[in-house]
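Shown next as structure tokens: one chain only, the form predicted on its own.
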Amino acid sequence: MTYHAPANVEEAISLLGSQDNAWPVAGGTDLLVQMRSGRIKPGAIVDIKQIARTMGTSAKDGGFVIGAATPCTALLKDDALCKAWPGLVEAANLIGSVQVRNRATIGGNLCNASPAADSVPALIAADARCVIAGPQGEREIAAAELPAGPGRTNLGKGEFLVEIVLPPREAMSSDAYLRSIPRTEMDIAVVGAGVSLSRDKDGVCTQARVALGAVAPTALLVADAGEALVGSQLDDSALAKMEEAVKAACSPIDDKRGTIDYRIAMAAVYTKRAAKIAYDRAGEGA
């Protein structure tokens, strides 16, 4: 095996298309323990770290850009993304430890493909979108699409994640992100919850979407969930709608981490705390 360590992007797409099962490593924290267990068997590690593009959070267009290498606990830096978007940033840093978040990416956790992973949900209620660059050029996708199924991806040969762009901010929104774990924490979500939404000066919700995780091959958006806040103050009318949304949208396995009828129940509750989360956080801003 070797490692690599290109100072820019073309570099490192000449490398992934080149070399034997070459890997993409931002953290690492998820390449190393899959290796070690023997799930993979890279013939190349290509560390995208030293890419000025895949590191550090920046303000674009009235949005922000998230380098795909940049540290979980480093998002908590910048103040501006934090009251833009708290959810996205506390979703990102319920990620294994402390320790842990120093490392890992929200990048590698996106491209990590779980089913489970905590920001993804949070990523897709942003709407965020993923600049990936290849041989072909660079192209955009929305982060929902980027995982394929469990630990697989819709990257091709010499593709990598270089960006995560999230769109601005309407005045008067907000977002949230709840999981539900057995324990306190260092834990994998059994379900995830997102919502972000808007909201105008009447308390009248305009916009929403909601994303779940654990409770279906990949994250996914619900699109029902959403629409169905849209027009409200969140009454017990349209959350129940949002509910019954998000239970149609589940199609979680049993295992001993969780059943499927306790999956389907607990994303319904969660999505509904995370919603009037996102709604209370949205108003704070009026």
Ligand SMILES: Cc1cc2nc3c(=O)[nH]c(=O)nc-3n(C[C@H](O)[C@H](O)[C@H](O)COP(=O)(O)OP(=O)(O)OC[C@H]3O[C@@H](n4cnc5c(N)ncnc54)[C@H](O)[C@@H]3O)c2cc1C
Given for the second form:
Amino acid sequence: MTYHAPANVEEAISLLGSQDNAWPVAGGTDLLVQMRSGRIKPGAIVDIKQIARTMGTSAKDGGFVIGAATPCTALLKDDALCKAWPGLVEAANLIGSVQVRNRATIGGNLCNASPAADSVPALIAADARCVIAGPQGEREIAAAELPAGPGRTNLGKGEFLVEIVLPPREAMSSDAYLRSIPRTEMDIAVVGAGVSLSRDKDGVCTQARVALGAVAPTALLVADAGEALVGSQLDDSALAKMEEAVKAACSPIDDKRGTIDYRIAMAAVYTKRAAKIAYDRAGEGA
Amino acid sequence: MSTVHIHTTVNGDPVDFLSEPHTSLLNVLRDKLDLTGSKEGCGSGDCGACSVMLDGELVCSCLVLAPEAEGRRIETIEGMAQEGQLHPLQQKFLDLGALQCGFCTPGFLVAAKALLERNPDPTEEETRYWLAGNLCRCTGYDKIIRAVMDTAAEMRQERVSA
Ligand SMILES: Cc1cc2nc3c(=O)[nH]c(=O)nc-3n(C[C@H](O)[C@H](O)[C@H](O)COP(=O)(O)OP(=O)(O)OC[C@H]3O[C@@H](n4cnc5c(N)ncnc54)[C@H](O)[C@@H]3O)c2cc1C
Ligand code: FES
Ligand code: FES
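Having seen the form predicted on its own, the form predicted together with the ligand:
Then the entire complex follows, led off by the chain already shown.
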């Protein structure tokens, strides 16, 4: 195995395209574990952390750009990002331990394509876009379109994720992410629920996106769950409609962490809680 | 297999070593540099026994590739005592019996020191969450948490009187 730390995007693309069985690495908290267990045997590791564009957060066009190799804990240092997207920052900082989060990235969380990845429902609820660089130049896709199935992505040969872009935020908008785990930390989500919404000064929800993790082969957007909230003040009937939409969207597996019925029931419960938190946050300072 | 030449700083001293690129920083520390204080409990990021500081950030050295150490600053448990003087956390762990077999201790000490440098007055809850990535099979954690909280209180006191 060879190790490369390209200094720019072009070099990284050429290494990923030319080296045999080349894998990009950001924090390495999934990749190294998979190497150790023998699940993958990279011929080359392309460390993207020396590429300036992949590191750090910045405000852009009213939204934010997050470099794909930015560690989860670094997100906490950007006050404006934490204020606009508290749910996404929290989701990223539920991952593992401090030791893990000082290395782990939301880019790696997304590209690892685990159905239970914690930051992914929050990214999808946020309508985040992925800037992907490759031999054909750069393209942009929605976060929801990057994972293709458990452990598989829609990235082509030589392509890698450079940046994650969060859209401009309207006034009175916020988000939240909650997960159900048997322990209080260091565990894999049984279900994860991300909600991002906007409301007006009368408390009426004007826009909402709901995304779920760990209940299908990939994290998913549940469009009709979001729509169920629009036009309401999150009263019981709107929430009940949202819960029905959430349950209908789930197609989870049965495993030691939770049965199918349990996961479906919990998806509804956690989505409701996350929606209320996002709604209250959006109303703060109103 | 290609060997790479790495230049780094460990506990303040410049260090050069040769390594295969897939080797972990933990294995370099233990097998090439004879710094066997950092332990391998799992090799998968779960136990924290391999905790070190990398450019001032707490990380699991089992999840860092040796070539990633190029040009970086590494601090390990071996650098914690200064001129034969134990760090207050080390002394408190001894005084309160916050260890039994001691396998987890270097990782807990490195992690706890990182906590107190960021937050000299952590709550018990903050301390427990911060140390969630360090596993101990012996103590049941209470004595460890007690030792960290007591050290924090003492270090605050010293700062006031200094
Ligand atoms: C102890 C422990 C606890 C954990 N707990 C959690 C948890 O609670 N929740 C959770 O969701 N995850 C958890 N994880 C998994 C892991 O930490 C996260 O998925 C993390 O976000 C991965 O990010 P990374 O930067 O380390 O990814 P890496 O390991 O660097 O990469 C992961 C995968 O994505 C690919 N990749 C990375 N970056 C890019 C890129 N820019 N472009 C294209 N491909 C890329 C890599 O090739 C690899 O296949 C845990 C891991 C450990 C070791
Ligand atoms: S050996 Fe590194 S976390 Fe267990
Ligand atoms: S003292 Fe034995 S593992 Fe902690």
